[in-house]
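First comes one chain, alone, set out as structure tokens in the form predicted alone.
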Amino acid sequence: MRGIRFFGLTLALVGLVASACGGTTTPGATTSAAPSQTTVTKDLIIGFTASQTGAQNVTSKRQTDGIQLWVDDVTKVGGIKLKDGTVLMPKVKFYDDESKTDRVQALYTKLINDDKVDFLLSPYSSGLVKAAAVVTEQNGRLMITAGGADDVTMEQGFKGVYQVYAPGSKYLVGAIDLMLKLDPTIKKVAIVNEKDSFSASVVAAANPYAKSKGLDVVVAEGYDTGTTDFNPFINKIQAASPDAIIGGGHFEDGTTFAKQLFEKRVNARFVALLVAPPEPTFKDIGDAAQFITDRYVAKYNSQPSYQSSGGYAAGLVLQKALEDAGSTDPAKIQAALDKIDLMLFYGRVKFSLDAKTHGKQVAHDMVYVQWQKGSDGKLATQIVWPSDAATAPAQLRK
């Protein structure tokens, strides 16, 4: 595998507790003498929106923390150094999008036209990323997406949008492989997912893949965003007596769904849910967290959440493109992004160059984690798939 491994990036995996604020720094430049050339230090203003309120506030904050940690780490080592002697000091400028697509569109327009930021990162969640992508593309700007996995967004022929996350179509197919390796006698599966673009794209791939493996999909149901009572779905699941349950959506619904499955004593041997389980607070639901397996968007162990790691990784991708381009010229940055093929702590990053899917992530591998009780009786996450990255064997309910 061709690429560059960044060492020492475990800093992105621990202690992500810093909370970024929505302030801004006025761009400026200073010069200092050097033996061979003049060093020019400039501020690099990076704009995005964050869901400080609304449905995505928990996971969005994790992503923002990851971005801020990358900014802090780059600042500590003296900035991003270009070949011509320019040193770029990253600063963030962001607003609260309230988890609303209309605010995302208005605020990205403001970031581009009023704030005149240098580069753009994405909000968190596929729906908000899609809204931001339309605005950035219409304005001919580049954006690296850290929080969107929806396949549809990356199949619009966009020229300046680059996806760090693996596409949603890859999220749950590996869960099926893991499940059948653990127990080849599993025959019936229930698929229950949030009716949003991201979750729909995930199950749109998982459903036929399950059938191709000889599994009987006995339940295939969607629920509205904001659902808090899953009893109607759980009743259907219990009536169908599946061996396994896969699906989910985001943090709030996934946590509630897992808790209610436990409370109703649903006897499925294998449960794989999207997004919610990697969150540290998922363990707050107690024993309901045990045996839950999640589709994880990092190749190596990542704490406290994959959203934080994704935010940090987006910063690293931008940094690598700037260094490779040796310039802040957008055309040169785009050319550098098109050529990127590297290995980060987050996994491999490479973008599609096909006209329809340009910028879509094509190389990122997926990892599953599972909440398990240790010998001390405390819940902790373990990597359980793929086997060569596992920190513990996966467990099935007896």
Contents of the next structure:
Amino acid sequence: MRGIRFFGLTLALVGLVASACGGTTTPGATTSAAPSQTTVTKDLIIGFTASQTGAQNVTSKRQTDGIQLWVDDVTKVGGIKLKDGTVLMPKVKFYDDESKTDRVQALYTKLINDDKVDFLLSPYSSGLVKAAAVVTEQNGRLMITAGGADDVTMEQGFKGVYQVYAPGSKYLVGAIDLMLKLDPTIKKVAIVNEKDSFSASVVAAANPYAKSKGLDVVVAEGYDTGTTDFNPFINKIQAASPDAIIGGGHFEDGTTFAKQLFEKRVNARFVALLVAPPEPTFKDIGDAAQFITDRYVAKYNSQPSYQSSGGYAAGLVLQKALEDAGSTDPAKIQAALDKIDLMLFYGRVKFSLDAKTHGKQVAHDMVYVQWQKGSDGKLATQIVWPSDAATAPAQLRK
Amino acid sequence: MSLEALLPSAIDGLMLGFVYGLAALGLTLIFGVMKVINLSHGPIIALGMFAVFILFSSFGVNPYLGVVAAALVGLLLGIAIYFVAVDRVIDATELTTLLATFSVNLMIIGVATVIFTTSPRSIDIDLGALRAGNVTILGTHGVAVAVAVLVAAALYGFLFRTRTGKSIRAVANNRAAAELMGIDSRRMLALAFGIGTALAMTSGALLATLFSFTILSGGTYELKSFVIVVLGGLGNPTGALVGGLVIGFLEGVLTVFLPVAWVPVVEYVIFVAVLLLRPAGLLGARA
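I've shown you the form predicted alone. Could you give me the structure of the form predicted together with the partner chain?
Below is the entire complex, every chain and molecule, led by the chain shown above.
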């Protein structure tokens, strides 16, 4: 069998600069109440939905695990301590949204009106985030989105939705830069992506960017969410003989797409897929990540993914906002979120204050990882871009 | 779009067409014998997928042995569904039997969603591939075609060469006359429903060796089966096989010239056009 080295480049949404700086926010290691103050301990109920079933269940579970890990870590250090002496003990309340938008809308309404949760985090995936955002906005509630990168959602002028992930428009642009740095002779690129809001927003930015770099986009086509047979797309790709393939969508479809590309021995020299290539080993980003990784591995017996880190980071952002606000008053927390400029293990977090794009992530950058064989012959992820954060040089198929 | 994609796309489509034809065969057999439009067809296809998946993932059973097991389970399940939901309304209007099988559909989907959830599953099986230029024929696809052809041939052998098969055809042609000849029509109808269900589960089991799936995946193939059955001729098994190949081929070839998303649109246009212009289908209904 001719050995094709399949370069699944994924977008590990981890903060590249943060890892170098070691700018970890230690959960709970925050403000202490003055000795004279009376300590009042209150539960802080954080509501969200998780896709325990359906198309998003693998990645959504990772996000939920990340959130839960943050809750555990905060609980271990005695909760979130506010300046007035109040100690908040976070607890999660979540339901299975079955990866369906109608379930998300019903369940966020329930979380707000029936369960009366204190704060909301988002479901995983842009489509579900969008559905949840509409409900939280209508109810005048704050929500930190852990798993939604879609630009469009964050350009609706929402007042209370804050995006932790980098916007989708940034996702594949860097992959194109990396590709051209590796081989400036690459001319033809095929773009095949899932037709959901997130992937569409990624491609809406990547396609013109590729053209602006002089690339010829020889295939540009979307596939429906839930597609399992990629052969029609792959036959088109093979006929067009592109040097590179970029696109994908989420875990299930991206994994299947990658598998079928491999089965058909597609000759592209560079493949960059969104989200799907299996979870990056978080340890690659250094000591800051190690802090989370060790706990995550101990608790879940698996390496954290970028979705796990996104969930944990969302918790940290909420924690920081509560500490800065010194209160659970939503208005004060919203003001604190607006002012946040935070460096986490996850990367920099800062939100747009523009009326139209309020809450959109403006500071978070992307890194790209590639599965490479190590000297021991085992596959492992390596950060390959940007170059100043790379743990190994990127490899192209010869 | 380059015509280089035409040959591999046509081959991929045709190969898939055999499995589509097998799925449609189950639907058309039931309609041909008892004039029942089986709306539980899709969930039964999905059950075929899960039968193989559970045997493979939990008990380590070879997926192709799992296909045989799925067929046997399908036969028994179909007979059970017939006696529970169809038998008592078999002489009622077609709308009544339609609703009866739709209720079976809802029950299967409801229970199976609770048990299996809607999470995607897949069976990781690698049988290698034949490669020539742009054409790649995966071993799994080749075996699926072979199994589909074998099953279709066995069905024809059964219907045309065995006494029981001839009895089923007799009941399909004239139930009253068949009963006068001493054929237990109720038994034959139950058996036909069982065979139709076994065919659906077999096609689902084969599809599970090709693509990932969820408990809701059967719906897509149920819709395709309706298009194929109408195209080939309602109740006509040969028509279902030919229709499956035509739809598979069209799916493959059209994607070369059109965005893939347009393919279902073309299929449903064909569906409506056949109903309007040639309601008996390409090969005539109930041959």
